[in-house]
Every structure is written in C-alpha cells, then in structure tokens.
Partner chain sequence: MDKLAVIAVDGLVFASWLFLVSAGLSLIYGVLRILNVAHGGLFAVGAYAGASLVVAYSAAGLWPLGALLALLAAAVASGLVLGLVVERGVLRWTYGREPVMQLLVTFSVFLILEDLTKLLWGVSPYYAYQPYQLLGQARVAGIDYPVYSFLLLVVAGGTGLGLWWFVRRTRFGRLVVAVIHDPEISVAMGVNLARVYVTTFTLGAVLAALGGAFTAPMISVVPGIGVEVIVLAFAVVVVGGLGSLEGAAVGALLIGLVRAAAVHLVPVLELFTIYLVMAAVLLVRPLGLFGRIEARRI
Amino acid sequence: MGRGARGWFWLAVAVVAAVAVAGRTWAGAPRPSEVKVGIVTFLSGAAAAPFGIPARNAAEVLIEELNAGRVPAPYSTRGVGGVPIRPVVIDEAGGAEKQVAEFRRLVLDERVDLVIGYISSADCLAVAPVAEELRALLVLFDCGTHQIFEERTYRYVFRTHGHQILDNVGAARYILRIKPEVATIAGINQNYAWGQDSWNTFRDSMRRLKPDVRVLAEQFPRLFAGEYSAELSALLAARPDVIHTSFWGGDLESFLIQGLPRRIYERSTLVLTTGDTVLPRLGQQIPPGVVIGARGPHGALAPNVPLNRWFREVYTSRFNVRPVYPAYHMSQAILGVKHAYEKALAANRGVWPTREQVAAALRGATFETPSGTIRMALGNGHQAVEGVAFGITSRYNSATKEMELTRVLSFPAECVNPPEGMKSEEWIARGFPGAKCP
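Next step in my check: the chain by itself in the form predicted on its own, please.
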C-alpha cells in the first residue's frame, strides 16, 4: 500500500471511529439491569423506632410495589422506566462524621446510582457538600433545617419535602386561630440546628403575628438527653399559655411520659410539631387538648386522596400499624426520583439518562404523592414546598388505638413558605410578604 493509500486508509479508520463514538454518545448509556439506591435512615438508637424504622418500612413496601407494577397512576410502570429498583439500606446512627464516610462508601464502593436519606439535620448539613464534591445524586427525605438551600446552592442535592419553616409558621398560625387570646409562650427544643431553628421560627412568628406575646422560658437540652426533670420544673413554674416543642423520636416520647404525671398539659397547651409519630405509639397515654403536627399534610393529617388511601392500606397491611410522617417523607423522595427518571427518559426519547439529566428533571418538578402535590419551588428548584396541617387531640378511639384529632386546620404552601429568593428569617421579620392564607 502506498503512502497516499495508507493515509486515506487511516483517515477512513479515524472517521469510522469518530462516527462510532458519536453514535455511542447519541445513544447514551445502556439501560441498566437495576437502579441501585442507597437508603439511609436510623435503624438503631432513640430515633429508630418512631422515625427510622417507619421510613425504612415505607421504602421496603413502596419499592416492592413499584417493582411489581402495583402502584396506582401516575406510577404504574414497573420500577423506574421498567428497570427494577434495588435498595441498599444503611443505619444513620453514629453521627455526622460516620455518615460522611458511609456516603463516600455508598457512592465510591457500592456504586449506587443515588442516595435517599437522613433524618438528622446535622447529618444532612454534613453530607450535602460531599454529594456535590462527588457529583452524586442525593435526595434528602426527612431532615428539616432550612439552612441547607438558603446558605448555598447545589446541583446534585434535593429535598422533596418542606423544611421546618412551614412547621413552625404553621404552628403559630394554628395557635392564634384556636387561642387568639394567647399572651405567653415557652419552648423546649433540642440544642442543635433543628431545635434552635424551630424555636426561633415559632417564637418570631408569634411575635410578628401578635406583638404583645411574651416569652417566659426557652429550654435547650442536649439531643437525646432523655431526662427532663429540670426543664419540666422550669416550665411548670413559668406557667405559659403555650409550650412549643420540636422534639422528635425518643426525646419527644420521654418528654411526654415524664410530663404527663406532672399534668403539664393542664396548665399549658402543648404544641408538638412532630407529634404524629407518638399517636400510634403512646395511644391512650396522650391526653386531650394537645396540638399535633405532622411536618406537613402527612400521617393522621394526610389528605383523603386515592394515592394516600392506597399507601396507607398497603403499609398497614404489611406492618400492622398506619404510616407516620417519616414514612410519608420517604414516599415523597422515592416517587420524586421515579418521576424525575421517567421525565428524563421521555425527554431523552427512551435513552437512559445521565445523573445530570435526572437532576435537571427533578429541578423545579411537580409530582403527586400520598400527601398531595409536591412542587420543587425553592432553592433554585431543589427544595420542595408543601402545605401543613394541625389538629388537637380529643378522645381515644379504641378501633384505631389512637387519640382522635379535632379542629383540624390546613394551611397551603403559599401561606407557610417564603417566596423564592428570600431567606426565611427576612420573610418572617418583614411580616410574611406574599403569604396567601385562608
């Protein structure tokens, strides 16, 4: 072969190779045999039974039903775009440093396609920057601190439920609806980001909505302290009209069990922003007159829509107890991921999407859940907004083995969430500009 012929030969080879590469790029990654999802939730410790295990159970039953194609519309396709989901479940216990290491292991060693996880606000704050560093898709399913998307921006990190602002602005609005004469308030909250943020939001919202309200006590015991004699004595001595707490898990149960014999509920109205989790666990031990929240329209306060009726039935049938709000939060994350993958698949004409394409599909998305419609409306489309509901315990129902809730009021997302581009503290300080409340 002459020099000219050889030149043309190698040019042809290069062109063919380029076309092949272009073809592979156009075709995208091959359809995988499974979508591997890291699920991180408390499986041990004080937060496991009331929070972590219900969330794990929700993931288990929902993934099984999705893989079998038994979930109602709009989620009736099997798995994710026909590809089965395989969960890899990890215990969240151990603290933020351990969770950062576990996250790296899930992404780099287990090679999961994405991670859904984290109940603790401290864990979420620690893991989110690592996800961005690794360019790993992370969906936060339960932690509530508003700082995550108000302090920095992310490309690969999402949260598919509302943050603590809706809980505590909603709690303030609810209290002033049912007790407009309230004059004094107090709080007992865990001494870390979640507890401090929750109390500050409730206190400042009450002051903004009713400027003559006085704060009589602010208690901040350490996380998972478990013993609250001193704090209860201080609250009993202060005798506020309302006591607010964002305690969760074992802390909330311990506080109630220790406070009820001292009849703290007779002197003050207790406001439990995470109270839904104790209804099935403590049953008749909870007295009447306690305000119960579920961190959104979840659990006992979830809407009567077909997807919720289905979810409640399959969960209760499997685990012999109704789903509490962490289970609903987990369902929102999983269904949001399915929605994003299948939206990206459709936009890509059936070609399997990259993680960047999935992230783009979830950014600003609107999708249906057992708790109603979720909109990814804050944090440049990475933070969900939703409404919130509260009720007050009335009488024990022997059939459900729970205290019934009366005087249930719902507040839409537009009433209890700041607008895009405005920090939560500024929104409250300025008197909730743009809020649309019934």
The other form holds:
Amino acid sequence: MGRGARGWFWLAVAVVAAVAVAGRTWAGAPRPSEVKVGIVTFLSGAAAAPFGIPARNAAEVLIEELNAGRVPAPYSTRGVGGVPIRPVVIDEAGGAEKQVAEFRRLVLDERVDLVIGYISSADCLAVAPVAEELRALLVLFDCGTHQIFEERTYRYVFRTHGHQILDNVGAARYILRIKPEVATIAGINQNYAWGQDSWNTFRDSMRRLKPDVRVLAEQFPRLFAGEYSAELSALLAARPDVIHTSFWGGDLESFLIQGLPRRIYERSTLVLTTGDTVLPRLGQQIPPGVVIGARGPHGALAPNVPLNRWFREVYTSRFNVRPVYPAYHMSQAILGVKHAYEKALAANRGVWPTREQVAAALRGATFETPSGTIRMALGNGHQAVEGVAFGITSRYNSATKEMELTRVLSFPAECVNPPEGMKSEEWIARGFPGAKCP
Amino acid sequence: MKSVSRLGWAGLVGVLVLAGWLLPRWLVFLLALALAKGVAVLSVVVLMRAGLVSFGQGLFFAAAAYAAGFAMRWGVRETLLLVPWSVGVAVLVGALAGLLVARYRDIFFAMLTLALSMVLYGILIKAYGVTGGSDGIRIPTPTLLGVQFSGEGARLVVYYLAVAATVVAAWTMGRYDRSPAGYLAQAVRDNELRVAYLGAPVPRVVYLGFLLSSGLAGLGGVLTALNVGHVDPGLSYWTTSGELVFIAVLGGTGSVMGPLAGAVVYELIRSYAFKYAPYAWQMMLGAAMLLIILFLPGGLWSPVERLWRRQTT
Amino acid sequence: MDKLAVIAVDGLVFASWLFLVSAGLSLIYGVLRILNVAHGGLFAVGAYAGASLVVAYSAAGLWPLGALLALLAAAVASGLVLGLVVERGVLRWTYGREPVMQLLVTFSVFLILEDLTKLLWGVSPYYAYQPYQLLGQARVAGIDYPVYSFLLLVVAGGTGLGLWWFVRRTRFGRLVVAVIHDPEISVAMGVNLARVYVTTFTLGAVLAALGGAFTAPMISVVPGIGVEVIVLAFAVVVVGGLGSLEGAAVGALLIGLVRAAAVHLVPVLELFTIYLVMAAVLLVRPLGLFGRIEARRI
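Same protein, different state: after the form predicted on its own, show the form predicted in complex with its partner chain.
Okay, now the whole complex, with that chain kicking things off.
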C-alpha cells in the first residue's frame, strides 16, 4: 500500500465508523415484536450448581410468568409494556476473554436489546467497558466486587444488587449485636479477589466497631482446594470466638462437611456470608449456632412481602427447591429492567424508548422486588443499595428439610452501604460516617 | 516454490485485510483474538522445533499482558510503545527463566515451565494491591501515533495490529527455520548428543529458541490484552498454556501456517460449540483432537501442505 | 511442641491423600512412559461413582461400615471399565509416538471424561459424607481429627505396600520390571508386551478411581474436581522422580509436610508451596528425588 492508499484506507474506516455510530442513535420508534434479553450465567463449572443454575431458573420462570401477565402488582402488564421478553441464555464459563467475545456476539450478532449477567467479578470488570464501547445496556446481576462504580462512571452499565461491602459490614454489625463480648476473630477465605475483599472488609469493620478485637488467623486456601484438613487444624488451634468465611459452592460445602466431625462449631461461631445457598442442600449437616448470610435480604432471609411469597411459590413449585439468593438477584435485575422500560415508555408517551431513554429511566430508580424495595442510589444512580439480614441456625425443620433461622436481624441500606461519592475503604477507615443504624 | 509461497502469503494477508472490512464486527474481534493466540502458538512451535514442549508459555503471555496493563496505568497509551515494551518484558522474563530451565528436557522441561508459570499465577493472585488479584487490570483503548480511536475504529486498529503482528511473527519464524540456529534446533531434537559431539553449542541454541519463544508468546499476550481490554491471572494458569500446545498439535507443527490456521479453527469451534452445546464442547474438542492425532498426525494443515507441495513440484 | 505435632499429623494426612491420588500416575508413567493427564478424569469418575454408590447404599439402611466397601467396589468397577476402554480403544494406537502426542491423547481423553461426568451425573453436587462421619473422631494434641483421615493413611499405606509386593514379588511384577528396563529385549525374550501394558494401565486407572472414591466422602463432589488433582499429582510424581513408587511416597510426604507447615506458620505462602517444592527439588536433582539416569543413545 502506498502512502496515499493508506490515507484512503483510514478515511474509509472513519466513514464506516461514523455511519455505524450515527445509525445506532437513530434507533427506537416502532414498537418491536419482542424484547430480546441476553442472560449470562454459569451453566457449567464450579459456580453453576450454587449460583448459575438457580439464577437461570429464576430467569426462566420469571420471564415466563411476566409474558403470561401472571406476576402480581406492580408488574402485572404482560412482558415489557405488553411486548414479550425472549431470553437468550449463555454460559459464563471460559474466563473473561471468552466472555468479552460472547458479549460482543450477543450484542452485535444476536442483536439483543440488553444483557443481564455475570456472577464472576472478573467478568463484570472486563465486560462493563465493552458495553460502554458498544453502547449496549448491561445489567450486572450477581458479581460482588465493590470496585466497578467506585472506580469510574458508566452510562450503560447498571448493577441492581448490593456489592460485598454490605455482606461483610453487615456480618460485623450482626456479630457485635448477638455476641458483644467477642474478643478474637479469624478468617478462612478463598485466595482470590472475592475472598480477599470479603475478609478485609469484615476484619476492618470489626476493628473499627470494636478496636480491641484481635485477629488470630487469616487462612487463604487456594480456590477449589476442596481439602481443608490443615486449615481446620490451624483454626482449631487458634480458638477464635468468631470464624468468618466467604467460601461458596463446593468449597463451602466441603469445608462444612470436614468441619463437622472436627467440632469446629463448638469452639467458634462460624459466619457464612453466602450460607443461604447451602441451607437447602446440606440440611442437617449444618449444626445449630452458625450465622447465615444471604448477601442481602434474600432466600431464607427475604422479607415477608406479597411479591416474595409469590416468587417463592412459583419457583418452588417448578423446581422443587426454594430459591436461594442468586435467584433473588436475578429477579431484581429482570424486574428493574421491566420497571425502567415501562417508566421510559410512559415518559415517551407510548413511543418505544431508545436504549438511552431506558438507561435514563433506570438511573436512580426505585422499584419493588421479592427482596423488598431496591434503590439505585450509588454510582450516579447505577449501583443499587439494599439492606442485609443475618440469622443463626437453630433447629432442623423436617418439612422444609433445612435448618431454621432465629435471631434474624435486618440492617437497612443506609447502615451497611457507603454514602454516594465515598469509596468503601475510606468509609470503613473513617468509621462509617453517615451510617444510620437502628 | 518460493514465488508460490510468497503469492500464498500475499493472498492470505489480503484476505485478512479484507476480512476486517467485510466481516461482522464480533467476528473481527474473534479473528483478532485467534490471531493473537496463533502468534502465541507459534511460540510453542518454536520450542517444538528443538523437541521441547513447554506447558508454561502462559508465563510470557501473562507477563506481557500485565506489562501493558502497568504501562497504561503509568500513563503510556501509545500502541507503538506498548507493544515493544511488553514484548521486551516477556523476553526479559524469558532470559531469566531460560537460565533455569534450558538445561532440562522432555517432561522435566514441561513441568518446570509449568511450575514457573504457576508461580507467576500465584503472585498475580496474591499481590492484590498491585495487580488487582483475580479481578485483573483494565486495559483502556490505546492510541496509535497519538491518535485516540474509539468504538469501531479502535477495534479495527487492534485487528490490523494483530494482522501486522502475525505477519511479523510468521516472517520471523520463517527466517528462524532457515537460519543456522533453526537447523541446529531441529538437529537437537533429532539427536542432541550427536549435535554436541559435532561441536555445536547446544545450550546456546536452546537458549536462543527459548528467547524467541518468550518474545512470540509475549507478542500474543500483549495483543490479547489490547484486544480484550482486560487482563487477569487466568492468562498464566496452566490451562492457558495447555491450550496453546493443544492448538499447535491441532494445526500441525510442521509449518508456520498450521498453527495460525489451528488457532482460527479452534476459536470458531469453541465459539459455536459454546453456543449450542455448553455441556459437551470439551468432549467435542477432545474427540476432534483424538481423531486428528490418530488419523491426521501432521495436523489440520498437513493435507493442504501436501496438496501445495504436489502442485509446486 | 503441640504445634509441631499438629503440623506432623496434618502433613501426614495430606501426604497420604496425595500419595493415594498420585500412585496410579506414577505406576503408568513407570511402565508405559506416558504422562497420563486422563488421571484427573478417572479420579473424578471414581469420586462420582463412589458418591452415588454410597448414597444408594446409605439409603438402603444396611450395615453402615459397608459404605467403605461400597467406595472400594465403585473404584474397582469404574477403574476396570475405563482403564480397559481407554487403553484398548485409544492408547494402544499411540505406542511408539512422541511423548507429547501421547500426552495430548490423554489430555483429549481427560476432556471427554470431564463432559461425560457432567452428562452422566449433571452439575449438581453429590454428597457422600456418611463414611466420613460414622467413624467418629480422635483427639491429637488437643485437636479433633476424624478417624477417616487416619483410615486414609492406612489405605494409602496399604496401596503402597501392595504395589511394592506386586512389582517386586510376583511373577507378573517381574515381567513389568523387565519391560521398564528394556521393552525391546523383553519382547525378544517372549514377554507379552500388550498384556503388560493393558494390565498396568488398568491397574493405574483403578488406583486413580480409588483416590477419587476415597476423596468423595470428604468433599462436595462437583464438576471440575479432576483438574485440581492433575497438577497436584504431577507435582508429587515429578518431585519423587517419574515412575518411581518410592519417589511418589517421599514426594507426597515432602509436599504434605511443607504445605502443612506453611498453613500453620506462614499461610501467605500456601498457594506457592507445591510449586516451590517442585522447582527447588528439580534444581538440585533434575530427575526428581528417586529419578534414575537412563543410558543415552547416540
């Protein structure tokens, strides 16, 4: 290619790019025959059974009920503003690189109207900038990292659930409420960002709330290790009052199975921030006196509101098991999207909204879900806040086949989330300024 | 023979350039990913020339990708600086690692390279404050000659960068194959002891191959990083390295074209199998691999090559 | 002092488990000179088979300790079937090819087994904790250990001694030794190479499945457990010296103790211990602790 040819080439590239960009902003106007939603969740791999499959099940049953117009108020219109929803379900396995490719394919090839997805924080962080680049609506539904909206601002990316800060600040507050005499703590968390973040947040919150608390052990076994004999010995030898873990899935179950015959529960109070997912699975393998979290008011800790009673009922009758927290997270994302579409539709006087208008409607929105009222209060209205609830296992209920929870305490969103504009680490380090706790 | 091959190459580059124009954008992205991987696969093939199989190319792949990430964090956004810098870091890592592993052969070489890449994986996960742990580092869109592209333009820049890098990598590889070092490497594979007795510097030959290999893997890594826009420790996990070896054998290690073709086929198979059979795609890959090893020992590209040779002679 | 005792016990428990999951890999490499990546897949199948048999057995309400025999039966059955199928169906066509090709063939078999377990058993976890808990616990240095962990010690020890006896003391074992030293001369002397290979591979597969089956009661059996085991088993075998059973035992012990010490003393290093031990040993003894130097052929 000569020098001139190269110039022509780039000119052509620029023209193509300009046309493509312009073409997209003209979109909108006529009412489509369906709203196509990409749903990305783990269908295979270690995160499938505990998170991915319950989330997919929730999407399946909720979309079907929405399309049939059987969901209670305020969601009783069919589909989205009368237009049926069509899900395209994709496996989240394969790593961030694979997911970026799949996201591009969903948006550009399948031409979905929006994508709801991502359980892994690495996938969320990798895909979010791509959504901005493609100007595609993306609703993150389950990933835990607090970074996304604290590091930069987005126009097209939303998260309709609270991040890991509320789990672990909530856990610390709960422990001090039920066990104010606690003097020593220890942690066992998986050796990757989720485990490290969770433990740091819990430890720092405990230190802030009760400065004389001592940390006796910090174990970080590798992810999917499965064998925790030595770690359990170390925890048993340390004899802390409280052991915090953000383990999930097979690792959590293996840890509990191995911990039971070693009587770890007799010496220390265990705090399982994702404990809700294993309650229906392990039944009596979880002894009394274990603190259970659900990453918000979900699952066993969900509020007793009509929407939750309805959701639990349709989910349980379809899948023969009650919904766990990832299913609630999924319902928040889908209902948030429906709320935003219908709000935009009303603001647009019935003309089908553009992506930008839907995004504007979701920004800062407040909507009802089975987990209670969700407010998009952080990250310029892109990040939801929720309250959080914890409980302690008491006795086995042979009807539900899971342990019952007692001493359930709820903390409102203002108590366990940093205020808008403040980074989480700073909020904890400064002693939770602005937190309003009952 | 030579003119035909040159014609073939020109044709291929033409097709790749046109592909950037004509193919849907998500496929262009996939193609760029495949080319980046193809370059990294060449790095496996370089070592195979000397009879060595590395299960730790992820070491250089990730080192270069993270080097790009850090440079961006320090404010360097220029592609033409990022690529040489990242490849340089990978070669430096290769120069150090090579001192350690170049003495080893066979399965010991494989395991030691694997161990080194896993140590890097561990460091990337552990040094959370610096590397972002398993969440990784974001790679913003780079500039080219100071011009900041965005959206589609940025994609195309990265794609054509991958095409250019592929051409450079393939050319380098071709030169290496026909250089004294390249011929010696093949002799080392066939009979190392005899080569040593003939007075040839076996350690230096292996070390040189190792350096070239680390550079190529690094080039693949930085291209992947720029294309995906995100790097995470998974790049250094042993399955990433295993995948590269897998693609090398899939495509065939006899030529330069084979690994590149293998990478493209692999990405396409993976993309479609993922869509239609999430529970059976590994099985399909495994079965395809078995069939190729048992019935097409030279790899996917070998029939094409045979045809080519028949026509040119 | 207590801490040392606990580290020793934890190290031994982990080492016995490591030996159990790597013995089969070592045996197969020793005889067939193939690094069997499918080992991880066979481990997973053994775990699933063991778990589902224990679940069925426990539901039947029979003699509780019989669950341990159920584990054994599941391991032997799945190992026998898969070992024969893989060796006769695939592996035997690759004898004489480059080691890398053979390694990739076993890698392909591993990929197929991964999805096969998903198709057969689904992605939901299986639990077989009954055998783990019914043996009760024992107290060492003030800390409770499940007796099952010590049972693993016995199973691993028994496996090791059994293998040693098989290789050193039986007629077939001597044939195996002959094949290890020189396959060509063995064939010339009338050894049925195919029979030695198929028997060894099947035995190795049974051992892999055994490792999986006896791991199943301690864990939640989920997809992907095979991948985790491969690297661990490789590390043990490489540290000990490829193909050496004594080496695998010593390698398992070394890694087990170092890891236990790391967990108790410097938890930050836990992630690296295995690779650091491997790299350190290979730097000092490039062929592993018990690796034999082979005659070079010019």
